[in-house]
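There is one chain below, alone, in structure tokens, taken in the form predicted in complex with its partner chain.
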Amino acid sequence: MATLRTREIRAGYLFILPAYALYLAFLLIPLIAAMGLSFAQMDRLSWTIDWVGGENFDWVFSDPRFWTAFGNTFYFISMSVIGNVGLGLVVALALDRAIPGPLLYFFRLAYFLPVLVSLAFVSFIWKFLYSTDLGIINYYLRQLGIPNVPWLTSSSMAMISVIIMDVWKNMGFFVIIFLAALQGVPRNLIEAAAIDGARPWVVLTRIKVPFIAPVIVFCITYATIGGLQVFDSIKILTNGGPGDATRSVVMYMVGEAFDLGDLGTGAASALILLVTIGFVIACQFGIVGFMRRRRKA
């Protein structure tokens, strides 16, 4: 038997080798390198490295543009989470009923198609839709007697425009997740409540929502992590402008590292992003654990 066991162990390592080697080479080692780089100053021409301790972080934290980007990113997250998760839940609740086959096919196509298509491609489309003078959104608003809205060119509207497009694009993903969760709510609970004369609103708030609460927390976490990395849509729609009104943390990072050539501060700001993501995930686990304990108690 010993030889059989050895064979199994050897096969185990061999089967893992390709995937793990790729993972090491293109994710884990770069991750460690990024951590190292955030404490260093690197000359791009001579490839020499100076260890500078926390200087990069001091620089990033004292850079008002970083805080602008950080603030913008959190503004984006707060609104896009409300829009995506909130509307996603509403549409999922609406879809969670007997719907004739062809109609369901159409609904799934309509609500899910934007999720599948690249953020870059839909950003090109929306850039034209948002155009102030020639865009079709303003055309229809004019028909209604509303003056032109400077969707992408005013600093107060630009981020809202990015968020509207983001909700249109990503809502369908949360619809699918919520729908799967809602299918898991025990039917006998709902039927028993209905027999007792509970109104739909009561069934919704007392049975359905509490039952899928952990999924709601998951979706909020997921949307938050995605929102922390917002880049493609802003890059194409506004390129961070007007001014710095829509500049996000990832845009700041790419700008520092690749446009200004300061790799150390770029890596430092990326690391701040990673720590923030870790914090958000820890919060999710904390909240879900708290809900479980309370349910048991």
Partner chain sequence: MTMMTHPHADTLTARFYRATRVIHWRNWTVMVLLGIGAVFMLLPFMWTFSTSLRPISEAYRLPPSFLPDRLDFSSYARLEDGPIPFLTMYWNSFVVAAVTTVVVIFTSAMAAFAFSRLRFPGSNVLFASMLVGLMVPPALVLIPLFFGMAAVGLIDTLWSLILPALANPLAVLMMREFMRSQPREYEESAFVDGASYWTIFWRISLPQMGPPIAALSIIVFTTSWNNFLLPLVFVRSFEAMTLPVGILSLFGSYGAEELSVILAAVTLSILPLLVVFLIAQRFIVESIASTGVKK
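Positions refer to the first chain, counted from 1. For the two forms, the rigid core is made up of the largest set of C-alpha atoms that agree within 1.5 Å on superposition. Just so it is clear, the structure is predicted and the values come from calculations on it, not from any experiment. First, how it differs from the form predicted alone.
- A movement of the C-alpha atom of residue 275 falling short of 2 angstroms is seen between these two forms when the two forms are aligned on their rigid core.
- When two forms of a protein are overlaid on their rigid core, residues whose CA moves 2 Å or more are considered shifted, and residue 15 is one of them between these two forms.
Swap state to the form predicted alone from the form predicted in complex with its partner chain:
Chain only, nothing else included.
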């Protein structure tokens, strides 16, 4: 007869079984399949698979469109991280003060509400706002005597338009995180600095920012990983255009795998993206570890 401890262990495994089953079905098995397909070519008509070694990776690395998409993705990351994390920190610092409770809750809701709205829905709304002739943004620009701006049809403006929408959509998430981190800064340190005559800028740079530095690194890494996987907003707003001006790595991957039917090339580009994300995560752990060692020293 099983002991009580054995029955508890079995019950625990039964409780976590659904989560592990979902993980196995929707993450681990597709990952293994993608790794296998990246070294093979699959004929979707006859369902035959031919081993080609590293030819898929050679094709991806020699394809100029991949490097264009890679450059677009990192341009999007650089600007969206500055916008989301930078503006999120600025807004959080502005809210980290003595504000009446109802007003503080209102500001939190106002900044966080766009995060709760579906990205596809937001993208469709912004696509209408960006419309050259009927969009409300160009309407007010015309009222100011400024000619229409081709937000989504100009290769120089399309990516900027996507970034503006992304910052509007996601900045509130980082505002809430930074605000929670700032409220965790020991108030006795701030009060002691104020008694010693430290200016607000000194308090910010010498106390608040160093104390929440790990949170800043986390937010930068989180925003970077999200930027590497950007797809929905670009797909709806510009479909990668004009030309390839806004095509991301994920759009390139989906185009190769499903639009062109080359599952091997799509899987190879997906693995390259996975390695890139892994490199970003490794850099995060390295930076956080260095900061912890420095603080202990």
